[in-house]
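Encoded as structure tokens, the following chain is the form predicted alone, with no partner shown.
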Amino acid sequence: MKLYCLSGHPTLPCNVLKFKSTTIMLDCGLDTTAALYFLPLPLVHSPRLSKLPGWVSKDGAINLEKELKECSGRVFVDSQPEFCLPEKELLDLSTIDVILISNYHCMMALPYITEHTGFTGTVYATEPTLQIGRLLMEELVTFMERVPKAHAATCWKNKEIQRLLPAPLKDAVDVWSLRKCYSMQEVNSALSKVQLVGYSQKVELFGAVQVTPLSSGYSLGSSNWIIQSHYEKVSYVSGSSLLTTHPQPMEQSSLKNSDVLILTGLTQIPTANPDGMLGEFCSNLAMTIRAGGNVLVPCYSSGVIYDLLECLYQFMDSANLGNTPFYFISPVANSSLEFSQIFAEWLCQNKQSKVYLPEPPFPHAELIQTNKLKHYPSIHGDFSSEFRQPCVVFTGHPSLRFGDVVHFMELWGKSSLNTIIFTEPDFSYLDALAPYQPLAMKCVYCPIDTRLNFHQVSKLLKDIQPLHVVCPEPYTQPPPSQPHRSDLMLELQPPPMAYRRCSVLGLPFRRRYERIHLLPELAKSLVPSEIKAGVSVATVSAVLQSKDNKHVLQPVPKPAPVPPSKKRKRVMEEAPEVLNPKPLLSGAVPLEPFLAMLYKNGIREVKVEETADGHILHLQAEDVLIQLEEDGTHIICDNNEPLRTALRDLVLHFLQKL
């Protein structure tokens, strides 16, 4: 059993598991942090960004004025942002049988895998994961296609040139694996390969293994996966949460008795308490609005935004902010808000019960009805005529490199009354803000990550007790910024097996058993013999048929009667004769009764020597050795066949024939 690790990002995993005769990809996360190397894509013409000087090396030897621009003391790539794909060269991706998706954030690289590698398998995901994943992909494609770039920058990726560039470009890794965004056509083709599954639904893969999704508690439809055969069990835990938020709670008991547990997707901010961050978010928002400023919240169009809106719904009236407008701007804003209300069976019990009252499970439905929350596909059109300040705007993308957020950064960045509040933990907020410096607006960092922290995961692993744990390398050592914090790492016995991008791990257990079925007519013919109390054994002669990873014992076919014929057939064409098997022997030869039996049969001079495995009997007059051992009896007798046969019969007297 082998694990191929195609992504080095702990929370955007992509691994391939070879288990029995199946090849299973576990998630295909897309690392979008490489977008931070690029200039923002403004929706409205930006005089500031259009007049940036091109970059030339100090000695003038390298001139990349068309590709690189100097902005706020840093150098950025002037091209459409590109993303870091999972490794494609480690193994042949066309051999993958299935892809298991754990949540909608971990499927964003799916079109790159299914459309460009010869993949012909099936993708398994829950319905909310598929539908919200589709929205996030559609949003990403729309963001890119709204602001097309005339040329693509490639020269800066040359190794010889890259090492001479200023940081952070010279430190960028795997730049040749960076790719432009896919198209909507590729998204639709990739998602047509998805087969929907429900929690606890068992799916057979080629008769070899069975896969089952379990609720992971992190987002709508998010799953952990059990991959098991009759005698082996692998659990894949990715992006899980024990906090009480909107999704169904995490299912833990089914993870017990795992031979191997593959652990990914822990919180990116282990020192931040999500409840404390929500409180800070609300108080900073209120402070800005009261001072007459606007609040900008860069966010994804699904996920934490549902909790933020619910929190604000409860907070607004108590803070006298009832008249402040909230705007949610995204190409998929309407669909996202609607989907969250219709996936009732994937929600926690509290929200499920509201559906039967009937009430909308999320309060943002009421905010929309009362016109406190308005959603728009873009800043163009209706929004520009209905927009009023001070207000709160939720929009994407959290990287601040594309999407409507770029316009608001240009619009509000020059006033200290305004505040930007970062809630998504995926990007360094200082790097995200770099091309907008100098910035007058206040910046607040309130990362909200509800995934498991190290304390929670240690407790979980104690409860479910897997034999072996496999995890990303960063989880096995303290964060580089806090080397003294040994509590921010996994300390387990035995130590976890760590992986990094392009690792190939041999998982530390071997398959020992395989299940075989007996046909009823064969079972009827068996004659069990009791060898000790409660234990019976039967010999069986049968034909083993293996097909589709299922093994069946069938009766030996009887030779067909040969029709009488005048012509003599060749001997080779006769049916093979099926010989009856020799009887198997069981039991042990007891020393004292055996010596008495020898004495009775006239063999009196016997010297007994004790060994580590039993006894050696030397029949001195006959010059014969008999070795009595736990798993066998040997008679060593030269040139006296009648005596050897007589001794054999004496030994058989004490053994049971099967």
Contents of the next structure:
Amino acid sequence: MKLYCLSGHPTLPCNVLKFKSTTIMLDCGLDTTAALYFLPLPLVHSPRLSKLPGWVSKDGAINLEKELKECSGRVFVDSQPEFCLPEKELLDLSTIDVILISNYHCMMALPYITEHTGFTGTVYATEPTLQIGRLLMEELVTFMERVPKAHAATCWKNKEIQRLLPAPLKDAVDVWSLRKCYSMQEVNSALSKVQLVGYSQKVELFGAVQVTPLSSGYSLGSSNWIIQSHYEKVSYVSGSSLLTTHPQPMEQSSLKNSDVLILTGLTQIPTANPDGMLGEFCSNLAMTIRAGGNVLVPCYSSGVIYDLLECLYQFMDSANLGNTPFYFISPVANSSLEFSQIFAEWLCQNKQSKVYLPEPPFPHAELIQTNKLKHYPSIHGDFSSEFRQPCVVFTGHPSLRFGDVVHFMELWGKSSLNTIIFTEPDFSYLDALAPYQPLAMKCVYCPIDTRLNFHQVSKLLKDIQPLHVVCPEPYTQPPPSQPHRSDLMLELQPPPMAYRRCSVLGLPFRRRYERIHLLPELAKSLVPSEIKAGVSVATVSAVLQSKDNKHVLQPVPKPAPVPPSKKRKRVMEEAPEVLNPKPLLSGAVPLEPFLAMLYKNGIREVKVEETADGHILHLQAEDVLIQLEEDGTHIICDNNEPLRTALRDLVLHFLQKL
Amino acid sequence: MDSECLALLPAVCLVLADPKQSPPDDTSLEKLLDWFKELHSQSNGQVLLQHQPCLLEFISSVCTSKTTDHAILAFTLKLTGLLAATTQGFHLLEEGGLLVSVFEREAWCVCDHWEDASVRSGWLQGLLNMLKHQQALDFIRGNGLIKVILQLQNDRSLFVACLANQLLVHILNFLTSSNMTNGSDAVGSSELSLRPDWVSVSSEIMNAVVEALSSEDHPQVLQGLRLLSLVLSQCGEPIRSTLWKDVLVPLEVLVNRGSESLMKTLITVLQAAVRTPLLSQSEYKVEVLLEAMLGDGNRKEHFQCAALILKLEKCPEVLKRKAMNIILLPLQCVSTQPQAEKEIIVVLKEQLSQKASCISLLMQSLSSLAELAHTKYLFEDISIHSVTSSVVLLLRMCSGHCPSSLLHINAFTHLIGCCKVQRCGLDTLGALSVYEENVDLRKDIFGVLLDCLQSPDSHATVMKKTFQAIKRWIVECLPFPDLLQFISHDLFPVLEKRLCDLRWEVRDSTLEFITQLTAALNGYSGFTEALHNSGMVSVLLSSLADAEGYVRASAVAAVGEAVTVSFHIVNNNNLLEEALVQMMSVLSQDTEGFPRRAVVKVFTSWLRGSHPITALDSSLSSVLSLGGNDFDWEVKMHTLELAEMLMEKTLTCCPYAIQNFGSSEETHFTQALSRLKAYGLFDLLLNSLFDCDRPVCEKACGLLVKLRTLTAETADLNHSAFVLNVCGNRWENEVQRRCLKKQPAKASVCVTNLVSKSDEETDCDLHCSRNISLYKILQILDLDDMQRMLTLSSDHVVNSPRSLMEDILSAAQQSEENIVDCY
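Rather than the form predicted alone that you just supplied, could I have the structure of the form predicted together with the partner chain?
Time for the whole complex; same chain goes first.
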């Protein structure tokens, strides 16, 4: 049982579990932080970005003017942004049987895995995960394809050149594994391999293991997975949340009694409490609007945005923001807002109950109805004519490298009245802002990460008591920026097994049993005999059949009647004749009664000698030795078969036969 | 009233003594007893017993009845004690043998009564009531009741045990007060020279205390200690020092044993001892005991003890310093200060590594420090700087900042985000502002306070405490030029953000803070300018439209205060105008009472200010009319307070002018009245006089009485010159009705005689005239009678002893009727 770790990113995991005879991939997250090395892709021609000087090394030896541009004192790659894929060399991806997806953020690398690798298996995910995941992929593809770049920069990746580049490019790791975004066709093909599952649904994999998704409380349709056989249980905990937000609450009790718990997807900002951050978000937003400025919120088009809109819906009136327009701009804005309303069964209880009233579960429906929230696929078209300031704009991508947000950065960056509020924790906001410096607009960092924090997870682990915990390496030490915060790490007994990218871990398992079924007719033929109170034993003679990882004991087939042909070859092929086995003996031979029995049978002269394991009886007249030991009795008598047989029968008299 | 009650008494006694009647509830019996007490204090018991033989019959019947209720028996015990409190009453009761049959429980017909705690308590209370003369003490001693009282000291009912202790103290006090009239308070100055039979009483009690303290039984020790502390605080010499001498040995044993559960009680005993002259006499070892209690700070209880010692009012300085050193240890231990490199005690280290004890120790440390600061205690062994820095550091740790060298990593993780320690620390930091030396640390202090305000995770209560601390420090740092810089550059932006907070509590406390700060810095032009230039005022104005009523109310107060401090500033008119428009809209349209009340209060405070604002004139009449017609009685009350202020300002201003220019007095006064009339003040007062809410009527009545006095005092005022229009006012009917009721005869006379040019003319014309002079109206309304009626509480009729007795009687009758009905 092994775990292959294809990604070192704690919240964008991609691990492969070899369990019994199956190969299961757990999530396939796509690390998009490499996009920060690239120049933003402006949707509208930007004179500033188009006039950036090319980069030439100080001594003039390296000239990458076409590929690298200097912007605000830093060097960026002028090419379509690329992403860091899960490791492909650690094992043959075509051997993967199934991929289990835990939430829509953790499936963005799916097309890279399922396409062009020879993958022939099935992907399991819940319906909201599939649908919203599709939206996010579609959005990503649109963002990229809307602003095509003629050339892909590759020279800078040359090892010799890279090490001479300024930071952070020279420190970038695995640059050769960076890949550009997939196409819509690849997305469709990848998603066609998804099979939908519901919470607590048991899915059999080749009869060997059973996998079950459980609600994880993090996002619509997000799940943790249980992978179990009859005697082993592995839990896979990915992005989970105990906060009361929109999704169904986390199911914890089913995670109990796991042999191994693979723990990923804890909060990325353990020091920021989501409630406090939400408050910060609202007050900064209100302050900016009151002062006549605009607010830009770079965000993903699904997830926390629903909670933000709900919070603002309640806050707007109290902060006198009733007339401020909110804009949500994304190629999938409309679908995202509408999808959220139709997945009622995946929502928390109070949102579910609204559906029966009937009311839309999320209040953003009302915001749209009253024209307070408007959504557009892009800044082009209707938006440009209806746009009114001051306003609040929600748009992607949070990396500020592509998507409509690039335009707003160019538009609003110069005024100190405006504010950009970062709510997504995936990117360093300072790095994200780097190509826009100098920036006059105010910048507020309110990362809202509802995933489990260390305090919650240690309480959870105390509750569910797994035997072993496997987690990404960063969880086993305090954050590098706060080395004194020993409360921001996992402290467990036994210590968790840590993994990093490309680790291969052998998972410790205690039990080594297989379940075998007994057919009824075979069971009927058994003769159990009680050897001690409550314990009966019986001998079984049967044929063990193993098929599809299921093991069945069948009655021994009766010997086929001797066929008329007497060819030797046929005889050899027949099933071997099954002999009735000798009965098994159990019990012990008690010394005194045995001596009495010998006496009764005329053996009078017996010398008893005590040994470490029992006794040796010397029948002096017959010159026979009987060794009575705990697990065996030996009769040593030379050339007197009748006497040996008689003595044997006397011994058997005291024993039970099965 | 009493005579009516006394007439009812025999019947009441019969009802109470009747075992068939269910007894009245405890409250009624207590009220009846209160009435007896009052009666007793007015006259003497003899009169009552002699004139009311029914009482003796009642007592005797209760004692002899086999079916008496517990409640009635307890009542009888207390009543008998009360009646026997005078020697005459005592003799009357003793003669009939009633005293013995009441207080000797062997004489009771039913022994089970004693099992009821209320009866035992009544028995003790009865003796306590009785113990006013020597015969009473002789009775108690003679009948061996002391023993019973001592037993009750360990009663399972805490009330009974406590009462027994009180009675014992009362007995001891009585022994000394009645015998040792000349005894001085100095310790040991006089020997116990009591009557020999009384000596046995005192020694019996004292021996019992010594025995209790030496006992192994925890509750008994506790009761002994309680009695000891009562004796120390309530008894004089020589009882006090004699007892102390006797208990010193067992007390030392208890102190040295250091039991946690006895800690508080032992400290109470020592606390009582410290307040007595025993402290100054070394042979009484009070200080030694206290020091032993304190130990060397290596046990958890020692910290508790140190905290208690610091609370002692009269505490020897050496001891106090030692306690202070111990109590500050946890604080110093957590926040590593270079000066505090003391040997850290192992136990303390262990305590600090556990979350619960770490927090409680630090809170004890912080609150004791705050208490010391309140008394401006002079720290000698340790610099106040380092103590204050420790508190600052602790608060930093609570917000997750790690000090450079950390001694207690565990303690640190317990502290992160711990609201309790934060609140306590902020209180202490605020209290430490009394030390002038600390102003050098203001940068650090304001820094940490600002951190608390900025942190998104700060709890609303932490925020409130931070505001309190900031206010204290700002007031202390007023003379420093960098303060304004801090306020306008650091504080105001944070406040602005907090005014947009999601939590209304935070918005509310921010506004309250701004109001207090503005009031505290009134007169500092720099602050007022900063308030205007930073745009804070417009933020305050926009808070007037907050969704939460409480916040709107606080915003009204804040805007009011901002306007007040801005009177000196030229071009203040814009602010005032805008504020007035918004406030009037709050007063007329707000759906909640708090903001409307706040608006009226702001107007009152504006008027109270030394600079009258002429711009208010146009709004005042609207405020008075809107406020007077409000649905909320508190708004009406505040409006009347505004009216009072208006009267004060209008009628009594320029007293010198009135005295010097007598001739112009009348004109001035009439002019002032005309102004008040123009404001609609008289309509307000007269309408409010007949309001449905009693406090409103009472207030209006008071103001009208004041007005009447002022009118009468103004000698030459032509009373008929100043008239009010009656018609169309709410009070019209009421005034006319009273007028007709009061003078029907006069009216008819004047109608028949057609007298003219007289006062009567006005009277008789009242019902047909539109204009009546104010003076006349004030005369017609019987204001004094109204005021008397209004001051009586609304339940004054039903709360009298007579109604109580009637209730008891009618309840008895009704129950009879009910029985008849049932059959």
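Numbering follows the first chain given and starts at 1. None of these values were measured; they are calculated from a predicted model. Think of the rigid core as the biggest set of C-alphas that the two forms share within 1.5 Å after superposition.
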{"item": "Large Cα shift (2 Å or above) at Met25 between these two forms, core-fitted", "value": "no"}
{"item": "Core fit, then Ala588 C-alpha moves 2 Å or more between these two forms", "value": "yes"}
{"item": "Rigid core superposed: Leu647 CA moves 2 Å or more between these two forms", "value": "yes"}
{"item": "Once the two forms are fitted on their core, CA shift of Lys607 between these two forms in Å", "value": "8.3"}
